[in-house]
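The form predicted on its own is given below as one chain in structure tokens.
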Amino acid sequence: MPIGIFYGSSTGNTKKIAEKIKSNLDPGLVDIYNVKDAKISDIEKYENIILGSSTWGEGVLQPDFEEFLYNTLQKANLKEKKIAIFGTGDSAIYPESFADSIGIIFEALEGKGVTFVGEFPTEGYEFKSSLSIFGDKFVGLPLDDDSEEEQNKLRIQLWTEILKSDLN
């Protein structure tokens, strides 16, 4: 099944991660969209959607993604779609709001008839709190390009293996 990746990126880090995720999946089945150019029709044509945003400061979505989430994504028909979320954050400087973007997106789409996929274990991360944790797992893939960049390659690899079975 085709997959649409929709990301918001100010510095290029989230775009780079979206491209790595695509290369770890079946690249021929994956399309990538910068959210500042995405339309409702782009979202609605996919049954499998991956969303990605960085967390700015203390729990704020990347500006383009915030606008996309509330003005485009929430207006789309998402019923019965599978959604996976990844996000970036800085666990050293903002340990109290590490990768909160994942949780913000999750909460905004909860109750819209979607199935969330791609939970990821919290083991190996160092932070104090995150809106991205429900139960004992992250509801998506958190990445730290600032303090834990060396971990990202393996985490992306593990997460995309999870997605290969979840997004079918």
Ligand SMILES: Cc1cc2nc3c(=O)[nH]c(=O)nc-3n(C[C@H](O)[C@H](O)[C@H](O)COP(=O)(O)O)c2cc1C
Given for the second form:
Amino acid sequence: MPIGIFYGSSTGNTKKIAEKIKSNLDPGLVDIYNVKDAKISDIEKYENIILGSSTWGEGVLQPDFEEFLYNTLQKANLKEKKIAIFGTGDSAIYPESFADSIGIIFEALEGKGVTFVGEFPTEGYEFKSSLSIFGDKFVGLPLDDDSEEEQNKLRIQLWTEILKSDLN
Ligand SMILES: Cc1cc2nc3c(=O)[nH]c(=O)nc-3n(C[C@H](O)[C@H](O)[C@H](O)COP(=O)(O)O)c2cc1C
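Show the same protein again, this time as the form predicted together with the named molecule rather than the form predicted on its own.
After this comes the whole thing, all chains and molecules, with the earlier chain placed first.
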């Protein structure tokens, strides 16, 4: 089934991760959109959606993604869609708001009839707090391109294996 990846990125890190996620899935089935250019009709044509945003400020969504979330994504009909979220951040410099973007997006979409997939264990990450943990897991995949880049390859591999079985 086709998958739409929608990302917001200020310095290119999240864009690069979106491309890696695509190549780990079935690339022929995956389309990538920069949220700056994405419309409601782009979102609604996918049953399977992957959302990706970096965290800025101290626990604030990447600016393009923030605008997209409230002005486009929340207005789309998301009923019965499967949604997976990934977030980029920096756990060494921002350990108290590590990859908060995932949790912010998750909470903004709760109650919209969405099924979330792709939660990820916290083992192996070093940080103090994150809005992205519910229960004892991240509600998506956090990636640290600044301080833990060497771990990204394996984390993306593990996460995309989860998605292959959980997405339609
Ligand atoms: C001013 C500034 C604030 C940041 N705030 C956070 C933060 O609160 N939490 C976090 O995990 N990462 C934070 N980061 C790290 C970025 O999220 C990280 O560099 C990310 O890879 C950027 O991705 P992008 O180029 O796709 O926007 C911050 C970086 C900068 C420069």
